[in-house]
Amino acid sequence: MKLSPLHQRHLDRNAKMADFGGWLMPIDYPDTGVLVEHAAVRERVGIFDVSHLGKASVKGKGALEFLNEQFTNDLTRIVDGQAQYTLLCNSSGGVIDDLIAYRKSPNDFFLIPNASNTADVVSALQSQAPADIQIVNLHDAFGVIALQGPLAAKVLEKFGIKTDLDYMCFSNVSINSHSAILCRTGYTGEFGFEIVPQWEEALQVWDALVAVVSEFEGAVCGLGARDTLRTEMGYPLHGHELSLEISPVQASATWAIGWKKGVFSGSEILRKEREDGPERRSQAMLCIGRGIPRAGMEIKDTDGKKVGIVTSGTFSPTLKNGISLGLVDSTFAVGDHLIIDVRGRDCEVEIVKLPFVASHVR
C-alpha cells in the first residue's frame, strides 16, 4: 500500500482507512461520518486528501498535437491556463482512463489521471510518443487537496489568494509561503478548487487549510463522502461507468469527445458506435421504493427480464433516497420504470435525467 503525504493526519483523526487504487486512504472520520461530511460540502465547505490521484507531465515540441492524437477531447479548444476533462482510449474504444489535462503551454501539459491507472496512462503515451516528447510519471512528486463547497473561496481568501478563476482554469499560488497549482475543478458538483502542492510541502498546506476550514464550520472529509457527492452528480468513475469494456459512447460521455477533430486513439470504433447507436447506455435511476442499489446488482424490466447492471449505487444524503447509475439496454429512456434486484428484493426505480441534485460548480 502506498501512503499519502498526509497519512499521519488521517491516523491522528482515527480515520477509517481502505484501499483506493493501491493507496491507503481515509473513507470517513469517526467524529463526523459520511453523512455529516457530505452535508458540510453541500452547505459550507469540506476538504479532502486526494493525493492518491496520479500526476504526470508531457513536455516537448509538438506536445499539443501529440496529445490531441491520443485523447478524446480537443485540446485546441482550451488555451494556456485552462484544464480539460478527457479520456484516453485504446484502439478498440475501451477507456484506459479518464483524466484532467492542464495546458501550461502548447509544449507543456500536466496530467491528473486516476490512481490505479497512472502507470498505464504513462506507458500508453510513452509507447506512442516521438523522441522529442518526454513523458514522466510524477505520482509521488505532488499531493492533491480538494477544497469543495460554497465557502471554499472564502477559505482561500484568508491566505490572500484571488479566487476569481473561471471554471476549469488554473494558476500558481502560495499558501503560507508554499507554492501550489490552484485549479477550479472538483468531483463533488459544488463550487470548489483542487490544490496541487509539492509532495514534501503538502502537509504544511493541509494543516493551514484545515485550520481555516474549521473556522467556517467545515469538515475534513473522506473518500466515502466524495463518492456519494459524485454519484449525486452522475460523474463517471473509472472501473464502474468507464472501463476497457465500457466505451465513452456507452457511458454517455460523448460530450468529452472532439468529434470534429481528426484521428485519435479509438476514434474509428467510437465514431462507428456513435453512428450505429450503442446496445447499452449509462442511465441514472432513482429508487421509488426503499432500497440502496450497489454496483453489480441486476437490473430487470417490469416483466423480470435482465436488461442491465448497476455500475454505481448509494444512498443519497441530499435526497434521502437510493440512487444509482447503470448500464441499461438502449431501448429504455428517461421516464421508464425498471427493477433492481437489491439482495433478493425488487426495488422499483425510475430512469431520470442527471444530475440527481443541482450542480453548483460554476
The other form holds:
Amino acid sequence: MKLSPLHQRHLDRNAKMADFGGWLMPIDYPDTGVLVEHAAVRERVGIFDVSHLGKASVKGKGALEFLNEQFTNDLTRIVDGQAQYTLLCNSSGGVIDDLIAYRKSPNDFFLIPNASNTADVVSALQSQAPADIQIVNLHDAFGVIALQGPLAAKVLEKFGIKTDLDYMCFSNVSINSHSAILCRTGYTGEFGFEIVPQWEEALQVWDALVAVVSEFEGAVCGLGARDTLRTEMGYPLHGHELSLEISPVQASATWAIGWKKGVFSGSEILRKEREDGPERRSQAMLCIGRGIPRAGMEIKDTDGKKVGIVTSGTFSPTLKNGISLGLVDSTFAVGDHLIIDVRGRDCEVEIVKLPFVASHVR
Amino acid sequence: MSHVPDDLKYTKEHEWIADTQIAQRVRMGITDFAQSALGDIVYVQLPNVGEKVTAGKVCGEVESTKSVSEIYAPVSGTIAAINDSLVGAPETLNSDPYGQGWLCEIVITEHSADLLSAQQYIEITA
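Right, the form predicted alone is done; let's see the coordinates for the form predicted in complex with its partner chain.
Now the full complex is given, and it begins with the chain already shown.
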C-alpha cells in the first residue's frame, strides 16, 4: 500500500486508516469523527489530505488540441489559469476516469485524476499521443491538500495569500516560502481550495495550515467526511456513479461534455445514446422511510418490480436522513416514489433534484 | 484502550449483557470497543418488544456513516424492552455504550454457553 507524504501526521492523530485506490488514507480521526468533521466543513473550515489523488502533466506543442480529442469537455472554453472538470471515455463511451484538467498554457496541462485510475489515464493518453507530446505520471511528485469551508480564505490570508481567485481558477502561491499551486476547487460543495505542494514540502505546508485551521476552530478531516459531503452534493464518484459500464449520458454528467466540439474519444456512441435517450439515468433519492441505502442495493417501483440499483448511499449529517444516488429506468423522474430494499426491509424514497444540500462553491 | 466493566458478561461479537432487578431478565448493548470501531453511529434498528430472539442470531443493526454492523442476540429469549430513545439519538451509543446507550432487555429462555468474562473479552480485543 502506498503512503501519503503526510502519513505520519495521521498516525500521530490515531486516524482510522483504510485503502483508497491502493493508498492507505485516513477515514476519520477519533477526537472528532465523521459528523464533527462534516459539520466543520459546512460551518467553518476543514482540511483534508487527498495526496492519493493522481497527478500528471501533458506537455508539448498541440497539447490543447490533443487533449480536446481525448477528453469529453471542451478545453477551448477555458483560458490559461483555469481548470475544468472533464471525463476520459473509451471508444464504447465507458468512463475511464473523471478528472480535473488545469490549463497552464495551450502547450502545458496538469491533470488530477482519481488515485486508482491514474495509471490507466496516463497509459490511455500515451497510447494516443503524437511524438511531440509528453505525458508524465507525477503521482509521487506532489501532495494534495484540500481546504474547504466558509473560513477557508481566512486561513490562507494568514499567510498573506491573495484568495480572490474565481471558482475553478488556479495560481502559484507561497506558503511559508514553500511554493504550491492554489486552486479554487473542491469536492465538498463548500467554498474552498485545493493546494498542490511539492511532495517533499507537503508536510511543512500541512503543519502550517493545520495550525491556522485549529485557530479558527476548524477540523482535520478524513475521507469519510469527504464522502458524506460529496454525496450531499450528488457529485459522482468514479466506480460508483461513473464507470466503464456507466456512460456520462446515463450518469447525468453531460454538462461535462462539449457536444459542439468535434470528435473525441467515445463521442460517436455518446452522441447516439444522447439522441436515443439512455435506458437508465442517475437519480438522487431522499429517504422518506427510516433507513440508510448503500451501494449495490436494489431499487423497486411501488409494485415491487426491479427498476434500478443504488450507486452510493449514506446518512446525510446535514439533513439527518438517508440519501442515495442510483441508476434508475429512464421512465422515472423527480417527484416519483420508489422503494429501496435495505437488507430485506422496504425503505420508501422520493426522487429529488440535486443537490440534497445547498451548494456554496461560488 | 477501550473500557471493559468488570461486572458485565461479553460476546465475541462485541455485545455486553448485564443482570437486571428482575430474575431471568438481562439488559444488552454493544461494547466501547465496538462503538469506537464503528465510528459515529447514525442509525439503530432494534427488534420489537415481544419478538423471540435466538442466541447467536441477528436481532438488530447499528450503522455508522460508512458501514453497517449487525447485532447478535447474546442469549435466547423474548424481547421485554427496547431503548426507543436511540432512534432519535443514536449518538448515545458512542457516548455511553454501557449506560444510556443500552439496546434492549431480554427475558431468557436459554442461557448461552459462550459468554465471556471481562478478562476474556479484554484478551480478544487486545
